[in-house]
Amino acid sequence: MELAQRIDRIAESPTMAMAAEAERYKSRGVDVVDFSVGEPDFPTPEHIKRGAIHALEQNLTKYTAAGGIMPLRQAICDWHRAQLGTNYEAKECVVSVGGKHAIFNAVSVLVNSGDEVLIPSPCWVSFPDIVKYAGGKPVALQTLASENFALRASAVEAAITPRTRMVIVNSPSNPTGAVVPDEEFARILDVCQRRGVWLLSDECYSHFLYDGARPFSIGSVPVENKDKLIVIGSFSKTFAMTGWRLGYALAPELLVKAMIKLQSQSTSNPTSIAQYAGLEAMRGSMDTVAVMLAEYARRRARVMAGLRAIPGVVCSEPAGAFYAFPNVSGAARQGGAIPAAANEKGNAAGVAKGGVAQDLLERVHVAVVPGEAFGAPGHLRISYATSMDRIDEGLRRLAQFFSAAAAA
């Protein structure tokens, strides 16, 4: 079968592939500790579910405007102003079928064939492929574990070329949990403005910050204009609404109109019922977010202690999100599982793609995502959005696996 060339530019999402592989084991009755999926294990808050039920009872199940119902667009702007100090109007907001959809649409309407898009590495698996699908060229900006994987404005400025169209920043970061300091983020925005480059800020983990840090949006920085700034948000993580598929973009009105045009010819409107649930999320209590964050903090402490107790494993402290990103090349190399060490820039010679992750699933039934998927061979991404019992069991199996490798 001959397919369009553009589909061959991308690969299946490695996180989804690993989740599917774990599910295959589970379907055979295998007890898998699943650290692969970045999904809150908390239920969607009751007031949000009631919003969806009310929409059903009121027969609010028809088409809506392609860019979302106006009350939700306004509520997103109001919520964003109250929570993150921004100042957007409803005409500068588009509601999408998840945050990933908003990113896909923004890249699709801005990036031309051959345009370069700078992406800090390690990075979320979908950023490079979305750029490739649009015909652009993803350019990795390597960050260092010794600097907690934080992106610096100087690195952005040094990497910009005449072909650079956009910079994508995800803070807090998937997969590393890295957080760009507020002042440094403002400097990155300044660089982008001076150089005429778009800045896309993926802020889906904005409310999951540790050690008393407060949520931050680059959209709150007072600048002369924000004509090349896109802020992406998602209901999935903050409100435990992953399956509802609801996200948004805040951007200049002309760009929002272009994104709505594309959306009108692809998905049309986000699901009406999900939009009314999202309206309750924006207008309701934020108490559940604090509960989730407190639990994630407990889990983070347990995961970090467990990983650091395994000889040869090195792991930076995640400042946000709910992922640990350990470098296991030292531990695996003791048993010959990884033939060459990964250096801080994520380069490793001879590392088979997904080798350690696949071995973990096959031998001790722990599902993780290999670092290669994020541009960092020798690492693993561990999601601690799961129960403490599962975390403890997973850490026990990880220690068993690497101890056996060292003894081999």
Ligand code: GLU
Contents of the next structure:
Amino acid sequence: MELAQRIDRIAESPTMAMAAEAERYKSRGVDVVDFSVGEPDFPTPEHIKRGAIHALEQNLTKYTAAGGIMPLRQAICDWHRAQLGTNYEAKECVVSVGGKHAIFNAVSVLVNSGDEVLIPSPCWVSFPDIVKYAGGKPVALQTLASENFALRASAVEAAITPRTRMVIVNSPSNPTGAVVPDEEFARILDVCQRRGVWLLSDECYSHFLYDGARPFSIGSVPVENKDKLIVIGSFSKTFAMTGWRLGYALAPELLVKAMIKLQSQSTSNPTSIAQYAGLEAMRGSMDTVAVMLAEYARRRARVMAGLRAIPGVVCSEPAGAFYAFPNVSGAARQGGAIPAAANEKGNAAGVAKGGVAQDLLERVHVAVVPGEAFGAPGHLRISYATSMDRIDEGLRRLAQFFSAAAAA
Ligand code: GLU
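Could you output the structure for the form predicted together with ligand GLU, given that the previous block was the form predicted alone?
Time for the whole complex; same chain goes first.
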């Protein structure tokens, strides 16, 4: 079948592909330890669910404005101000069908064919493909495991060319858990503003920072620095609402208008009852977030100890989010199980089907996402948003796999 050329520019999301692969094993009755997709294992908090139930009972089940109901746009701005010290008005907020959708729309309305978009690497799987779909050219800015994947303003500045249209920063980072220090982040914004480049800040893990660090939004900088800044947020992680599909962008009004225009011709509004649930999330208690964070911190400690106990595995400690991103090439190499390189297109299905990640799933039934998917061969991404029991079992199987590899 001949499809439009643009769809051949991208691959299926490797995180989604690996989660689906794990599901296939589970449906055959295999006991899979699933460290693949990044999704809180906690239920959506009760008060949020009640918001949706109430909306159903009130028959709030019709179309809404394409960019979201005004009370939610306002509530997002209020919550953001209280939580993160920002200063946005409702007209500078658009509600979307998840954070990914907000990123897709922002890139779609800003990036022209051939424009370069600078993406620190390793990076979340969808950033490069969203840029490619828009006709842009993703340009990787390498960060190093030996420096805990630190991103520096000087490196961003050096990588900007006359073709650069946008820089994407994701702090805390999926997949590395690296966090850009507040002052460095402000310097990156400053570089972007000086060079006339948009900064898209994906802050969907903003509330999952360890060791007492305080959530930070680059949107909290003084107003004169915000005319080329897009802040993306998501309900998925903060409120354990992945399936509801609810996210947002905070950006200059003209950009928000363009994103709403695109939504009006594509998805229309995010699901009405999800929006009313989101309203409760914005107005309700943040206690559930603190509970989740405390539990993630316990799990992080367990995962780090377990991984570091495996000979040849090297892993930076994540400062945020809920992923560990170990380099296993030393461990795998001892047994000759060299990670497969990404195929030519960096194709997701190819990535998911080769190398250590596939061996892990087949041999010891542990699902992880291969590092190739994030631009970092030799690594594996382990989502520890799963119970401590499953983490212990998964670590046991990983140790078994790599010691068998070493003995082979
Ligand atoms: N962001 C999560 C992950 O990386 C969810 C899946 C996705 O959208 O990629 O696993």
